[in-house]
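First, one chain by itself: the form predicted alone, in structure tokens.
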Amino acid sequence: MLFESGRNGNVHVTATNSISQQADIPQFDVGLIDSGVGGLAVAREIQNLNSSVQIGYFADTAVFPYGDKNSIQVADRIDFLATKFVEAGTRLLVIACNTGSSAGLRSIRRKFAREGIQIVGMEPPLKPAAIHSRNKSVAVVATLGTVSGQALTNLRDRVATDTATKFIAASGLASSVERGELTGKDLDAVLQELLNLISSDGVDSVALGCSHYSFVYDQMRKALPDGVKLFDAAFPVAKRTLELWTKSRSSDDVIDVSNPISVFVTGDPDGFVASVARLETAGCMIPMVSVNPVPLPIN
């Protein structure tokens, strides 16, 4: 199913191409994993830096959201999907999900270390938020899974020891983005609740800890008081990915052509397409993607 998000506001399905029940996928330059549409923000930034990178993308909508699952479930799922990419020959993986990285990054790095697989994880941009905080008071807005995970606490202890850090679970925000609902009373209520929590304790710097939140960056920035800085991790993750990809290639390997992102949807592909269409209609920049249904067991 080739879903053309043509950067011109037009969305249309041009063909159907179902993948086999065995979920055979080809080799890619980069394999991205996320629970849904959120990782498209990272994929978009990668393509903005280099449009020739061939990107495969697991949108694991069959078990969305990762944020309300326990860490063992999420780690097992990340391992399962990462293995699919590695078995196909992909050598550079991106866990474009804070919850997925928090739960599963360490284990898959150990698993694939001997094979030389490079893996980029995603974590809230707490370090730049702390550096730029004048009041030394920052907030991390993330899913419940990320907020309650040990990885975020460890990150705070590494990079923000001199900063008061508030962890805020944004209940329902990722789900709103996953549905492509960037306007309406429900989203307004979520943002207002976040604003109330952020505005206390002199917080003047906010780190977004979920790839889905990239798509509501503008709404959050407008809602925050003047002087409060907002940080998103999509671009730094994309930049690191391109650094690793470039090191693994010779100049002769790079061909400057645009490639659609091959998205393998483990749940309802029509729902994914509809959500992405709504995001684009709402003004989000969406890269061109080819959407393929890939039924996978829910372990």
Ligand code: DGL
The other form holds:
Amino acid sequence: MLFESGRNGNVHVTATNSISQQADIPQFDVGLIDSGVGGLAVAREIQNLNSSVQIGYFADTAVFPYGDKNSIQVADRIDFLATKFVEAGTRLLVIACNTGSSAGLRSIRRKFAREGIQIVGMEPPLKPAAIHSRNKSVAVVATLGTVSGQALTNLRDRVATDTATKFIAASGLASSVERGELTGKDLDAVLQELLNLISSDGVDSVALGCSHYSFVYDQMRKALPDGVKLFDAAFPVAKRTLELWTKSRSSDDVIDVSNPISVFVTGDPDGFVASVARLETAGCMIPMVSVNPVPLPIN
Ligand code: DGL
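Next up, the form predicted in complex with the ligand in place of the form predicted alone?
First the chain shown before, then all remaining chains and molecules of the complex.
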């Protein structure tokens, strides 16, 4: 058994067997899926709202970054990991990843509809960004996969028809965050592009369309002019999750004490732990996690 502790003593690594055996992954109140650390921003918000929710979390770092993969490959991974949670009895899932939701949400909703599995997806917060834009000029910053996916175009056509919407593929930014590096040329390039858009097109409202970007929210907020609004989806996704979770519980359910989030890392668990520690050192609020290495076959 392997045990490690992060800077604040709250990162624990426990060796487990492969989850190819169904019994190896327990049932959770909520199962979150992301390609890496990004969904921890959603998990943190869920725990802030209710610390008794038992959260399982797949960090699919073996396939990170989703943003550069084709949508079929990403959809297959989402299906694969969602199925692991469902097989273990988890009935509320959160795809805490915009790229994963864009590629795979529809098909897993269809797949699990009959079983009554509830699935919360994540999409760029374009609706509030458009509503709060005075100039009717908005930017969405996301991965290449999200920016080029049909889901974002559909979202724009649904919620922002009266608004000029620029999509920015922030190449490399999620990877920097995944390494725990919250400064550097990828962030600078995104900020420069946003500043250019603000001066040329009057963009006054920005939607962050990748769960990893929650961890650079403060840096972006500081760099953008005061009048520019910045929207992140971690909190609304957590709120929706809690609504569903609360409805699904019977009133005599016992409220458990708060537990760490059980993270199942498909790639290198040490790298994951190191990144989380770096994010903490950089000042990010990270929920308490227990990290389980789970080598999964790459399908
Ligand atoms: N966290 C993922 C998202 O919200 C992206 C990171 C990646 O490219 O894997 O889109």
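Residue numbers count along the first chain shown, from 1. So that the term is clear: the rigid core is the largest set of C-alpha atoms that superpose within 1.5 Å between two forms. Quantities reported herein were computed from a predicted structural model and do not represent experimental measurements.
- Fitting the two forms on the rigid core leaves the C-alpha of residue 131 displaced by under 2 angstroms between the two forms.
- For residue 223, the Cα coordinates differ by under 2 angstroms between the two forms after the core has been superposed.
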